[in-house]
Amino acid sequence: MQHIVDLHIHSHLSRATSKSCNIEGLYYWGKLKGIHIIGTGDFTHPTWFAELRDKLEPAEPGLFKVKKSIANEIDKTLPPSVHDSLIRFVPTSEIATIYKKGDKVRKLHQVLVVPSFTEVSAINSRLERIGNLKADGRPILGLDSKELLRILLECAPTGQYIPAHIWTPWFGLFGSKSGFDSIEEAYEELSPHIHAIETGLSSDPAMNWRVKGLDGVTIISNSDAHSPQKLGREATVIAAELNYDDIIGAITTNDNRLRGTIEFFPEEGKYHADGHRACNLRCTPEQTAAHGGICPTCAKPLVVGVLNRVGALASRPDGYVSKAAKNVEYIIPLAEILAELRGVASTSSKAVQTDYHDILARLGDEFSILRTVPTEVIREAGQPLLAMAIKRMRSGNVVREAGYDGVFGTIKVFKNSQERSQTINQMSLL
């Protein structure tokens, strides 16, 4: 059976994240988006681990489900087309490390899954002598990595360390600001641990197959949600028996179980290109290099992003494709589909909401409509324009304004406006 597994999410106890990232909201919207395994999140903030323990049981081997008596009430709410979808969680935990190393301060994030409670509590009994994890669903530590790592093997011995959004220029693995040029060089004896990498949401897996230094590790997505309804806006798809041996076992070996990750087009993410945006400049590689560097408005550095710092790092020309490579797939979460059709701006506004949840009503889970229902089905259904949507975002076919310095990029199915409404009208005469 394949399972949509998303491993990367925070809970309503980080910063910046929404108070519907519950257990009960991660159930809700994990039902709604079509994803069956899910990352518990945070699992060193002691007030969520008291409420994972409180809310979830064990199921399969090595993961839980919501207890009966919460998910029989929140199942009251959703409609009849998603109630058979299976929803599992798993414990994970998004850290951050700060530390010194080669003379350069290192900022990395990482993600931690394991297959128990206990372990949950023997990993948070070391790192709690290190800093303080209430004070932050994503604690940080002053900790080198390859330590971090350590600390995982010898509490967990079958836990998987992920470096998270390998390419983020603060936080990531290989990011321009604070990161390194290989995995040999942060986790040095340490290397042959690290099975896979996160690629974030500012790179694809063809950019990763450019870098001779990833070939052995397997490459997955996860969503990074900070709010439930975020969750799957990347993912991976794995086809394995439902316990954790077997799914991270895919994961590990990136044999045929990894069928393949699901993608933002990488220009939406927030860091894909080069660029200042105190001055609303966005680069290309080429123009960064022309302007040596220097925000031409400001005399400020410029932020080098993901596809400038793929090419530093990469041996292989653009196009390349690795001989492990995997089906990738791109999506447009379907609320930014419906808001671009509606013509608004908000994802949240009252129409798109309402569209969104009669649509999931008449044609099952977000993902299925996204990636499977035949879109003259979704045609059938009511929805001509959704349906020639879809059908350009399967195909590729769509309008990208890339994202730089930590300003989200778009990506669109109608040029503009003027298409957008032309395009409304012939399907009207129709």
Second form
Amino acid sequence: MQHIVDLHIHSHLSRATSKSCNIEGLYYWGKLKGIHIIGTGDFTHPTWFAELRDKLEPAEPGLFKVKKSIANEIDKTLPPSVHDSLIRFVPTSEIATIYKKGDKVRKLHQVLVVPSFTEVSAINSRLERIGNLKADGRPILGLDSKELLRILLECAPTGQYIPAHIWTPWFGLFGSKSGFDSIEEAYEELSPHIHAIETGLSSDPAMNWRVKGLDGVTIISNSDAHSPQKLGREATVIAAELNYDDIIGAITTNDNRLRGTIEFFPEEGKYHADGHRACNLRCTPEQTAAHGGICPTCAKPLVVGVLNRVGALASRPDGYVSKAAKNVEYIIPLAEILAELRGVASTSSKAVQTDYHDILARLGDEFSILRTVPTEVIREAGQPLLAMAIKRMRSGNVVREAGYDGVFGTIKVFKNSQERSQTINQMSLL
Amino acid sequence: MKPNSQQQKAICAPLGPVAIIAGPGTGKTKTLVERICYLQKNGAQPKSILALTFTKKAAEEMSERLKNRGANGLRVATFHSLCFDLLKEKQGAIPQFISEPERLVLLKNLPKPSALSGVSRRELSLLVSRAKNLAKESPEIRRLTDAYNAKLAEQNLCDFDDLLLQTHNLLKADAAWQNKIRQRFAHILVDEFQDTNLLQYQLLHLLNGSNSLFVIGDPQQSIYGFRGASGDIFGKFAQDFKQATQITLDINYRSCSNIVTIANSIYPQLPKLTAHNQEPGKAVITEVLNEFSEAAWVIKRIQQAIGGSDLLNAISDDSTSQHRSLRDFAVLYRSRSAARVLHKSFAESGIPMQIIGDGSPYDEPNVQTIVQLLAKIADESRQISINNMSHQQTFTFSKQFDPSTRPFNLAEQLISAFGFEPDDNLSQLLSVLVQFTSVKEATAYFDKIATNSFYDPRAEAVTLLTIHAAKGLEFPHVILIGAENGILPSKRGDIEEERRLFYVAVTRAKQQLDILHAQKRNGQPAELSSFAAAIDPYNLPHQIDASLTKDKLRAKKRQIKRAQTTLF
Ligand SMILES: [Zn+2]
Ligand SMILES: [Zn+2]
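Now show me the form predicted together with its partner chain; what you just gave was the form predicted on its own.
Starting with the chain above, the whole complex follows.
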């Protein structure tokens, strides 16, 4: 059975997260989105861990489900079209490390995955002696990431340690600001225990294939959601038995069970291109080189984005396809498509939200609509414009404006409002 | 590095009494270590050398340095560990030690004259300890000390001061034994000599048989008067050993030149330190609004220097200080009460930090109660002490619980039996208990963290500590908070000891020194410390924390709120 897996999310106990990032919110949105395996996030936070113990119960080995009494109440508020979707949780937590190595300050984020609350507890008792676990669901530890990996291996032999959003300039394993140039530089003799890396929103598998040092690891994608509506922005597709070992086995071996990833168009990520937010300047790596890396407006160094950094570490040309390549599907969140079709700026506008829930009630969960429901079916459901947009999205025929220095990029189905209104007019003639 | 000519003179000083005045950063420990190597090279048996320090940590560090220099087999001890071993050798056994909580309870229960009625238990404990170390105390304290000693003897317990006191008395009473010990230690060296109290000084006299006595320290760093250290111990030494060799070390290898200049200007009448490092550092006095903006300023300063610790405040262009790491920073304060807001703000910020002198979260009273009762349930013979509960009561209470219950569930039962409000510390305790299947296992874990340091030595963190705890340490960037009259100098302290504290604080900094003072503290107007005000602003410029004036503060709050609502 194919499962859509999203291991990296945050609870309401992390900084800058939505209050509805609780178990109920994750369950509700998980079903709307069509995600099957959701990381709990934040298991190091004592209050969130208490909530997990309170609201979850063991399901298949290494997986948890929402207690029946809670699930039944939420199911009542969901459209029948998504009722039967399965939701399982697996304990995960993102941890930030800050430490000095080789005369440089390193700042890395990593996701830990374990199969049981016993192991969560063992890890928490080790980490509480290193840093403050109570201030933030994503704690900051003054600890060498290699030592963090060692602690995970000691506490949870089948646990996984996944370097998160590895290309972001400040907090990625390969980040230009405070990262490393290779897995080995960071993890030394423990490097063989790194089985997978997370692409982050600003990179896609194709960009990662260009880096030879990543040949031995599995490329996975997660949402890093800070609100339940953002669950599954990116995700990994795994065809495995419904238990921890088989799902994690797909990730560690990168065998046939690992089917592929669901991706943002990488330009949409907020660190794809180079530039300066404050100076309103976006540049391609070539333009950055022409500027000598210095912002022509403020004369400070430009923030080097992911594309540039990949180029610096890559030994293979753009377009290279890895032998281990998996299926890659690009999506635009449904609410973003609907907002564009309506010609409104915000996905949270009332009209968009009404459209969103109506369409889900008719056609099923969001991932099915974006990935598998035939466009004819969407058209026949009274959504010809959406059908056309999804067709364009599935074939990659979209208009991209790259993000930079913390500014999200934009992905549009139409070139401009003129094309949009022309298309709508044509549609109404049909 | 080879010793400089002053250090060389000290290392090769003729046998006999030697007093070395070694200012901050002048290579004191190095000189002491080299002196020991010199003695050994010139025929001293390792076993005949005794090196004394004041803390276990200092003793360990010195042993390590000696080992690296190939000097093995000598005795490096604290006064307490030396006396412990001597007493054990003499008497075969040492009575059990009273624990600090038990000691406080004992002092509380002793009848007290009205003159001592308002004095806190902790303070009483300190005063009694001073009295036992031969400091001059009031007759009330003397009488209280006698009553306290009698109670200890009754229960066949002793405290750490008794180790010194009994050794002192025995050496004095038993000439044959004293002779034996004197012959054993032909060479005695004392580090941080300025911290010596009268009892320790008399012990030194009793141990000293051959006059090969080498003491080293800095009178300007004598800050333990409140514990009974005798402020003028170097003067006493000079009087008692008129033939002593005196050498001063005054080349500072620690701090940038302007920080040394600032240190010198605290004692204009004394000989100056010379900076070896001619690079100018950064030293500034900053005026902040109040204790809250003080804490915010410190946190922002550190976040800037490490380039942001969070996605929300990733800072792109403070490239100059990219090489600073968390352990390069220390925040110093005169007393813990002046740092309450700072501690709280740091805890909320999530920035990795260590408060030196703070116990683990397991010392927090409610957590401690649960942990102790779990231990009692695991092993009913275990002696525990819980506020407002007698031994018998804890025994009867713990009997109501089934020891085969999982420790997590037991703890939940105990928390509800005591009616404790759930808080972060208790949920952290529960979070840790989930992993254990038996209460014995859980108890073994708590015993382990109680005997070892709670903090993992691998942790990198900003250090928060009192000036007292900072003595002997150095940091690239030191931030001193609460530089205000009434705090530093404190209201009650001896002004010269307070000045020495300020001196110690300033001389901890290698490259950067920030001194903070608030316009208002605890709602009361505050004024810049007279010590800081006396320093020429040319060397220590003043600035005002502009970003935290009221209007900007409000704007900032709005900005943070906006940042937090645009979720990613
Ligand atoms: Zn992250
Ligand atoms: Zn710029």
